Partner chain sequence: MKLLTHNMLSSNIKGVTNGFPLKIEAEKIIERPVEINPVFLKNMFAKLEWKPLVEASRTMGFSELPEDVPDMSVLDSDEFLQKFHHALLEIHLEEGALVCPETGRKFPVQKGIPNMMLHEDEV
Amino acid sequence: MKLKQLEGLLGSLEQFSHPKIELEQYPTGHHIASRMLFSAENSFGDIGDKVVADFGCGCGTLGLAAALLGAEHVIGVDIDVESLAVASANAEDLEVDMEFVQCDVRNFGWRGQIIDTVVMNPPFGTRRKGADMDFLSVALKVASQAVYSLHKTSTRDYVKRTVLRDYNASSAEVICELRYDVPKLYKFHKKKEVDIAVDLWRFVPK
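Take the sequence just shown and give its structure alone, in the form predicted alone.
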């Protein structure tokens, strides 16, 4: 599948109608999501014919991108039942299979197939400090092959130091720096849109 085709399909997905600020629910834009998964597959071969988990899947954008790129099986994990309902409807619309698990990622216990790759856009930790690192810690325990994750560029040194020292990672590489457009979703947002610099990381577990 071509990048433009993938981006177009992701752009048609339904997003949060009532996002929850306590969960830091922000949609992963189709521009970032398509490039994230396209790079994972075409540069590293981490998606096609693999078992892929989307942590904090929200409306399912990253997991559905994995399915469209030929993943063998995709599991979407999220604590929010309403988000999972939207993600399930999106999967039906795209006519792809995706399994959904409702739980807190920190308590994720999987006894199914070995998960090859985890993809995620975790909470940045603005509401609950360290939320993104909690996601990353679990992802590196679960994934057998690679973890792809978005983190604020301002945390780059901390993320790299922590995963290599404490989180069972053998390597941590920033694939590219992206502009994450945060739309005006909540009352406290003063601007129509805010750009945040984020890193797309590829982590390899030991």
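In this text, all values refer to a predicted model and were calculated from it rather than measured experimentally. Numbering follows the first chain given and starts at 1. Whichever C-alpha set is largest while still superposing within 1.5 Å between the two forms counts as the rigid core. Compared with the form predicted in complex with its partner chain:
Superposed on the core, the two forms barely differ at Q102: its CA moves less than 2 Å between the two forms.
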The other form holds:
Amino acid sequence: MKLKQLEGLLGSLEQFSHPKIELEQYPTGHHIASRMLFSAENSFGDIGDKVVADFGCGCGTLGLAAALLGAEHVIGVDIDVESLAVASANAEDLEVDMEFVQCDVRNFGWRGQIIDTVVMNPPFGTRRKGADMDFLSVALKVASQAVYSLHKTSTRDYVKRTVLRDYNASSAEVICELRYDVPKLYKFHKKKEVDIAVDLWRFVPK
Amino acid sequence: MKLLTHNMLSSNIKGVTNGFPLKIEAEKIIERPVEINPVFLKNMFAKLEWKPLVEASRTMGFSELPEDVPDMSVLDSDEFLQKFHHALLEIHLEEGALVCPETGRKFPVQKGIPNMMLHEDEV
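Starting from the form predicted alone above, please write out the structure of the form predicted in complex with its partner chain.
In what comes next, the whole complex appears, and the chain from above leads the way.
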């Protein structure tokens, strides 16, 4: 599948109708999501024929992108059942298979090394400090091959130091820096739209 | 929920030392055909817990998997692969529950989605 085609399909997905600020629910834009999964597959071979988990999947954008790129089994994990219902409808619309589990990612219980790759757009931790790092810590335990994640560029040094020292990562690499447009979703947003710089990371667990 | 997902999910309640495998209570089961991928199945075979898969598929009304862990050589048999594929990826638990093997706590499954949320005192 070509990048443009993937981006087009993801652009048609339903997003949060009533986003919940306490969960930092922001849709993952189709521009970012398509590039993230496209490089995971085409530069690293971490998606096709793999078992992929999407942590904090929301409406399923990243997991569905993985399914479209040939992942054999995709599991979306999210705390919010309303988001999972939207994600499930999105999967049906795209006619791809995706599994869902309602769970707080921090309490996710699993066994074995079945999950190859974790993809995620974690809460950036602006409402609840450290939320993105909690996700990352679990992802690096669950994945046997790679973790793809988005984090604010302003936290780059901290992320790198922490994953290598405390989170069982053998490598941490910024694949590219992206602009994340945060649309005006919530009442407290004063500006119509803001751009924040985010890093697309690839982590390899030990 | 497919049985491949079941084969990796575990109860994570505080104090539980072995939350796997979750017992299945099936109320509604559906089947959805998917294309078979022998390379993927061979790769999964090595990572799965066989007995929980056999037990889970039996609970879901499919009893054609061998009871004991078969030898790797069965992976060359198309007939075996077809059954393995069906059990792992085509049978879905649509409504029912997953039960923690240690505490008996039930995690409901609705519209195919297991609710593994823990209560405050279980974290």
